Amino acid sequence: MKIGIIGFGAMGKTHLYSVKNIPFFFNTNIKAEVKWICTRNIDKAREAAQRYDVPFYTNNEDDVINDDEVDIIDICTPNNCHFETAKKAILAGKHVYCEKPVGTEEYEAEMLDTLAHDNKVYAQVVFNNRFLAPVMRAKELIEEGYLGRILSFSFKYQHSSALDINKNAGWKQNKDICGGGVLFDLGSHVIDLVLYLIDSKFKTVFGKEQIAFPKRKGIDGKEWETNADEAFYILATLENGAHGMIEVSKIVTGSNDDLTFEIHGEEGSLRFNLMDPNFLEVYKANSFDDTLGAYKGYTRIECVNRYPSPGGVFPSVKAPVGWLRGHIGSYFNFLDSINKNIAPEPSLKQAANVHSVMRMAYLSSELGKEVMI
């Protein structure tokens, strides 16, 4: 399958990467490249395309949608783009992955679900935290009825991005691009996370949204008058029963990707933490106790790579998320220091100190006493 990514900003990148190493976490026979890179600076994507190296590059999505050759089109742009692009994209034949939000009006998704349909194309949106393993694991311990009835819950996503007033605004700070603030851009994922794992329709919400920072720079620099909430937050009831809170804010000083999570049943609890990504802490109601507490109180299960056949088989099911990030920086590291025409480190001469020390460990072991190195 070959792809043309439209956008290409940081989700752009993320996705380029995503494509690139799935042979790696997934034992599969499935084939894609990226054959565009479409931004609309033309030296931004020659730049991209070739650092990355996909074949071709432009700044005409027309290009990417036209080509015979293109499979899918992955839409990282703007969110006032995305209807657009993706329309174009379907009535083409193309198969759909796009960025959250589809569009800024509801029946702009409502529209190209049909439009998909009817042209017999698939398209996926990138509410990509369902396919954390904690939260997989959370969704089956939830169908298995391991809660119960559920009872109430609690969902945060929480920024400090937009603490700082004289930062530029970006894209997604402004209503007349994003389509809204802070609820468009991470309350969208969390709506979906509630929606996904509660397995029920909202039935009310109470909403209240906030602007901390009324003036601030704008996208050009200039003193702008801010026109999208900042942070959002909501009490909700759904069909099922169940109430609710929902909190998204880009002004929580000291947070940084913090997406966390809370629902609780008439006989159990689960909670997730993004920042501690390897666990998730389930609590179940009937667990033996007596007056020491017992067995009683919240358990970490170690989700780490623990994905469904056929991922899971790379770099292992016991390895925790971040386990590969430091492979990445050694090699990186080894690269430019040749590039850069120094000594790189760990050095074999370090090496040698680490193996001094394991063979005179040895000879302690062996002779039952304390050896000098």
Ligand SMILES: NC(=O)c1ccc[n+]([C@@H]2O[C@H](COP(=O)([O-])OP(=O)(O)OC[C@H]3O[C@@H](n4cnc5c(N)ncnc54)[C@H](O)[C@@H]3O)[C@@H](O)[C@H]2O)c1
Given for the second form:
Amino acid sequence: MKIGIIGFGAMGKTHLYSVKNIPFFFNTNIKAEVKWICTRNIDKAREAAQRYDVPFYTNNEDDVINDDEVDIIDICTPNNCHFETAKKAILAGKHVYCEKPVGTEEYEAEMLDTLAHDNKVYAQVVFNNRFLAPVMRAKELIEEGYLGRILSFSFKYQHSSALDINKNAGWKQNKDICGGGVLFDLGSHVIDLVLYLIDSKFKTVFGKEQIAFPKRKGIDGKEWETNADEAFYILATLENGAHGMIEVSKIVTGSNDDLTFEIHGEEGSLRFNLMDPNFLEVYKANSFDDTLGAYKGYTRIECVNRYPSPGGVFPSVKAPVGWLRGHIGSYFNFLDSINKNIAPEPSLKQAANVHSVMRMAYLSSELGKEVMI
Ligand SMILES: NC(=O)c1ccc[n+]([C@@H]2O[C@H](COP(=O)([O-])OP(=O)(O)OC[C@H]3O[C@@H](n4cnc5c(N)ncnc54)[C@H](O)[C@@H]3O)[C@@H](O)[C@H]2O)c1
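Could you switch over to the form predicted together with the ligand, since the one displayed so far is the form predicted alone?
Zooming out: every chain and molecule, the one shown earlier first.
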């Protein structure tokens, strides 16, 4: 399958990285290749195509959409561009992979859905958090009835990126481009997770938006009046009777990519924290309770890399999220040192020191006594 990526900022790069890595992570015969990078600035498109070995680049999405060889249009542009691009792509018979939130208005996603059905193409929206092992395990447990009747939930997605008022606002802080502030950006992820995991529609919402820094530098660096929510709070009731709270914010001091959720049922609870992404924590109300607590309490399930087939083949099932990053860092350090003509570390001498300790440890074990190194 040949893919054309439209919009090559943070997410364009992320999608390219994902496509290139699928053969490592999945035992699959599917062959997918990014043929085009299209982004507004032609120099950036050329640079990215050269850097990541993508054969074609352009700043005109029609070049990509009109390429008969392209099967999939991957949309990574700001929200206000999604609709037109997706519409053209579907009408040209291409499958669409589109970033969230789709467009800026509900009718856009609805129309695209109808259009995709009519034109017999597929579309998927990038609510990527559904594909994290602990989230998948949470879904499985809820479907098995582990929680019993769900009573309440609390979902938070907290960033700190809007706290620095000396930084120019990005397009995600301009409602004319993004369609909505943090509610659209982080809130769309969270609302999708509530709908997906609890599997019930919303019945009521009581929302409250917050703009804590009404004046900041705009995209052009000039003083500008913020028009997009920096935080949003929702008190919600679902059709299944569950009550809950949602907080999405870009003004939480000390946060990174803090997506957390808790879901509480009559028979159990579960909770997840994206900053601790190897684990899902679960609690069973009827677990054996006795002196000293017996087996009562939250259990941390090791989801790590235990994805179902054809995933979970690489890295090893026990490898935590982030383990590969250490390998990439190690390899880069080696190449970079050669490039700079400096001796890389860990060195052979340091490896010999490791051997020396191992040799003496064996000797000590053999002799049954402490030995000096
Ligand atoms: N799923 C996620 O985890 C996640 C995370 C961040 C952003 N997003 C979503 O991804 C989308 C892109 O966000 P981003 O953070 O990558 O933004 P970004 O600003 O980093 O990148 C957008 C890119 O699109 C280019 N662009 C703008 N208009 C264009 C046009 N008409 N044709 C071609 N290129 C154009 C820009 O030059 C820029 O390079 C948004 O919809 C956003 O909500 C999703």
